[in-house]
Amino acid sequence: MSGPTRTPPVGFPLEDEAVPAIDHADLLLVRLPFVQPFSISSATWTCKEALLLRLEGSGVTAWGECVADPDPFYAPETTTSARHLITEFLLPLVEPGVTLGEIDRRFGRVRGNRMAKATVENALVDLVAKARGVPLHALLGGTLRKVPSGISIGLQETPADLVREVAAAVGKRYHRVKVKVKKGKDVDFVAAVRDRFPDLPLMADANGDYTLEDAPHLARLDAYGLTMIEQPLSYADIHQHAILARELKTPLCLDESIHDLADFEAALALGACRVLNLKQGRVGGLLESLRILRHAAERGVPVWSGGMDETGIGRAVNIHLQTVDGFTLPGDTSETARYFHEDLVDPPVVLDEEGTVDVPPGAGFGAVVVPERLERLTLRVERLR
């Protein structure tokens, strides 16, 4: 857990940056077979099949990872889509000069679509901080420290099989855990991790797979003493969240219906959600996250930063994210070797005796991409311009 919240920036001097000339931009899908299948409420995945935005400019090589699935059953946007407004839209508004702030105001003018917009402006953040020769924390405005590291435990068969992956996240001494939960497999999966396991900080994931009417079985998780329920109703709703929090103990936490500051604001005021999970991939890149997180740190609301089972390109943005005041929850920032064989990048993600993990060290992200693995699990790159 992190001390006390201070007001983190809103985006500048990050705001003010120019944006280098850019010599080389390529897509490329790569895939990368995961260690076991993850499973939520509404699909499976056996891989992860990742969008990767590469620019070079400056002598530099920067790179934005795309949070997108092949397949819309998470989100909207697909890896096909985010192509698509990459190469068609996005793109052609950058040019060499014009500030990051600039490009954000540009990128406003494309309705939706924030994951695309998030690669790009990655990228572009990215390229930034290696032409200046500065860790990306520094930019965000953040202090170099360990990061608490939380996990993701997705949908088991049995409740045993779910003590037994808590058990051994436990072991790694992970600060939090989050257990995927659905209808048919929620209560007496949480039951029997609290038994095992009274003191653990514990919250329940349901993806959207509940509705109103069933609020009264979601009342029944709160005498299990969770941190929170993430969104339990519709991935784009959040009116009825906030009529559920009424009827809970429990606080809830929102996920996929916020996409931007509007957003939470909204939700907010309705009183939607009193916890927040922030995936800056989600919302539109580190500009809208940073002005999310002021808004958050302002009104007192907790924050945590979510994964997306990126590879290690988009997992060390988020750790260097984390390094930004305001992040009061340990985030979904697991060890690669949870997830991937063989990722992308040296370093890997390691948790260290203290259930912590470093910034990666180094210009921009910091991680480095090792070609011999990107050309082995790269499936198609298209230069661009």
Given for the second form:
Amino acid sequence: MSGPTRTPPVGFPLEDEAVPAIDHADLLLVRLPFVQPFSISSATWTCKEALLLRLEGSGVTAWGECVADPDPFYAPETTTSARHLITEFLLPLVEPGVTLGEIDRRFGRVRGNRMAKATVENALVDLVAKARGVPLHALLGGTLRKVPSGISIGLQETPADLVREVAAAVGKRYHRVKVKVKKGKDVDFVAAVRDRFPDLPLMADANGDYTLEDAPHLARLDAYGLTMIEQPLSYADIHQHAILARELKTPLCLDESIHDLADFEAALALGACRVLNLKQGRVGGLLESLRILRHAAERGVPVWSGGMDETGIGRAVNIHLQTVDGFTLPGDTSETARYFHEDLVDPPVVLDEEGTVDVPPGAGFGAVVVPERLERLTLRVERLR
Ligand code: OSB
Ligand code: MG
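Could I have the structure of this protein in the form predicted in complex with 2-succinylbenzoate (OSB), to go alongside the form predicted on its own above?
Next comes the full complex, this chain leading.
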């Protein structure tokens, strides 16, 4: 049996779904070259390297994508740590016939490692949905069939380069633009974008590059009408964000610091954030995301869906989740072509004339993994069961 858990059952229908029969479980490591390198304050990536969990059973094939990177430069978890957790601790807890709520309670005994947990949970939810022949959003109780778009633009060499990238995004009709900032690449860059696009919904993400001593400098960003500043301070901090929040007019949003509902409650209680970047792959998956969404909705706290440059598998999951009540702002939901020349799945995510994204039709996460591309982009396959 599992150990104690902090999260009691909360009555989402998803919790009562039973795990279908599983014939095979495989872990794949895939690598997709990026169209252009993506830089944040703490890392530069030239490709997306991701761990995928494939479950075959009940006549269907289901997938879960792990959002951990090969390196620990955004979050402590890595593809290698996730592989260890999945093979040694998480998958052994998965038994057919057991409900997803019970799996979630069992996973509660394993501390942290929420990216690894989300990988298994995502695959199980996809398996349940496909075995029943229903789309993911139906299991989640989502009502929207289109979700807003948003783009996260990586660090650029010069303000002029950034303005050019933002102009391209505006031309594509992205609903809001996020720009990455770091020390030495902040005020001038944001000012240049704001000067060219006075009314654009615009925000900045620092991925933890600043300290409290930078408060007066960060306060200069108040002049540019940003909707929020995301994770200005350490990936591990909540308390100092609460102090910084009192020094700034611009609302703070947390990303890295929030691993679960309890972290979110702590951040709200302290006044450390007024907005949440919810990445389902960072908080342990869809059930925890539903809990967080409900908590935020009850308190009127704005939430948007972040992204982790996912392949079409994780990207589709994020889109399905955004059909659920509680998301109040456009997220980092961008079209496939801005990341990859070629994705693992078809169809790609595209923006329509209104800059809106359709929820993929079909069972489970909806898009279909193309075998020939999967084979070409796979570095390693490992059969676990
Ligand atoms: O901080 O939100 C972040 C990508 C990788 C790691 C961290 C972050 C990001 C992004 C891009 O901002 C989100 C996306 O386009 O999927
Ligand atoms: Mg972020």
